[in-house]
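Shown next as structure tokens: one chain only, the form predicted alone.
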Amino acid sequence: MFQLSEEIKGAGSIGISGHIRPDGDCVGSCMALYLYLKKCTGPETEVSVYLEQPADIFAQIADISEIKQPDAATMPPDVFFALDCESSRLGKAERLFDGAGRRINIDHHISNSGCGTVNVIDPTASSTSELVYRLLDKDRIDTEIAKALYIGIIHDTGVFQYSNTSPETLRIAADLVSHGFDFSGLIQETFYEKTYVQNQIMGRALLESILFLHGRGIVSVVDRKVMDFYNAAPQDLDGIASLLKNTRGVECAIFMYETDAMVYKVSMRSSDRVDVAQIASYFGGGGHKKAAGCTMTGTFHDVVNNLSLHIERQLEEA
């Protein structure tokens, strides 16, 4: 049985990190654990969180300005937490994880088999934030910790609309809301609200989308030229894959953007008939059955053709 207090006992330094290009669940779970450990450990314990710069929408999370770059650490900590991913997706923080005296991996992705000396992996959980909540002493959760966890949960459940939302998820959310923060404001500001640039590039991606597999699939791409035209960053593309999936008759949606010449970051969303985690894993990525991603090389048509073979095979088997 995992006991957080026992896992960090005697540690002089603790590090926390999540995956590159951190999303809401990654930021929320990392910051919630950071705030909790800062509150519950003594001044003799140094607690640090390492992440790439989160999107501005998460600015209201307490102490988010305390996030450090992995390069700032000269020595690996005594204990290191890898949240919402396996170690290979930690980016520059991977060396800190590998060198730590105790490595703890907490994640809910089915593609993660566990990379730590201690692993808390539960694919049935809605989010890593839900897992972190389970591990904390509930009497020591304050308003700021609750806000961070709530943000993580709403982002990975699509504000409780995705099938990964369980009765337990809703019970946890209710407990977090009881701490008295403006939960509706958090939903609006961190999930629904978009910048002008985000709306512009989202509109373009939807306008230029293409149906394939007789309308059972849909794909859209944003190349470097378009990204540069709108002065858009990767985080400005969040949510496009899910919007594409809302198209009537579509079983699988693909959204991809160019990160380098003929290199694409691919996001997939699907119905019950297509396991996109399986497809993403085949191409070196991972995720959940209905939401997964990977990085692929080739032309746009190469990528779509390779993915559509797997999608079509699964649809035929279904």
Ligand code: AMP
Given for the second form:
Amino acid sequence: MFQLSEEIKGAGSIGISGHIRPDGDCVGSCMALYLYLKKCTGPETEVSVYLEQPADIFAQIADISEIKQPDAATMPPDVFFALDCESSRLGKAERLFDGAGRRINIDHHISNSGCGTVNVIDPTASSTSELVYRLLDKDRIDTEIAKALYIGIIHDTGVFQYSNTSPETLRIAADLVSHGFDFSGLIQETFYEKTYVQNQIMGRALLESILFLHGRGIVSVVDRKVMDFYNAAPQDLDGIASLLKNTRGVECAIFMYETDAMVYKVSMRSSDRVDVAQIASYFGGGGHKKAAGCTMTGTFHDVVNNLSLHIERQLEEA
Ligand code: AMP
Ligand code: MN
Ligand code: MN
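With the form predicted alone already on screen, would you show the form predicted in complex with adenosine monophosphate (AMP)?
To see the whole picture, the full complex is given below, headed by that same chain.
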């Protein structure tokens, strides 16, 4: 049985990090654990959180300005937490994880087999934030910690809509809300609200989307020219894949954007009949059954053809 207080006992330094291009669950779980450990350890323990610059919407999370760049650390810490990913997706923080005395991996991705000396991997959990909640002493959760966990949960469940939402998720959310923050505003400002430019790109991606496999698949792409035109960052594209999946009749949606010439970051969203984690893993990525991603090279048509073969095979088998 994993006991957080036992795992960090005697540590002079603790590091926390999550995946590259951090999403709400990644930022929420890392910041919640950071706030909690700062509060629950003494002056002899230095706690640090390392992440790529989170999107502006997460500015509401307490002490978010204390996030450090991995380059800032000279020595790996005694204990390192990798959240919401396996170590290969930690980016620059990977070397700190690899060098740490005790490596703890907390994640809910089905594709993660555990890369720590201690692993808390549960693919049935809605989010890493839900897993972090389970590990904390409930009496020591305060409003700021609750807010960070709540943000993580709403982002990974699409505000309690996706099928990863369980009765347990809702009970946890109820407990978090009892801390008395403005949850309604938090949902609006961090999940639904988009900038004008984000909405424009989203509209364009929908407008230019293409159906395939007789309407059971849909794909849209944003190339570098468009990214440059709108001066868009990858974070500006969040939510487009899910929106494409909302098309009636579609069992699998593919959204991709060009990161380099002929290199695409691919996001997939699916219904019960397609396991996109399996497809993404085949192409070197990973994720969940109904939401996964990978990076692929080739022309747009190469990428779509390769993915479409796998989707079609799964639909035939279903
Ligand atoms: P995304 O499409 O980027 O929103 O990702 C959907 C889900 O798949 C998220 O849970 C990601 O963490 C996961 N995921 C995306 N890309 C990768 C990758 N290259 N490797 C492993 N997991 C990924
Ligand atoms: Mn994530
Ligand atoms: Mn997650």
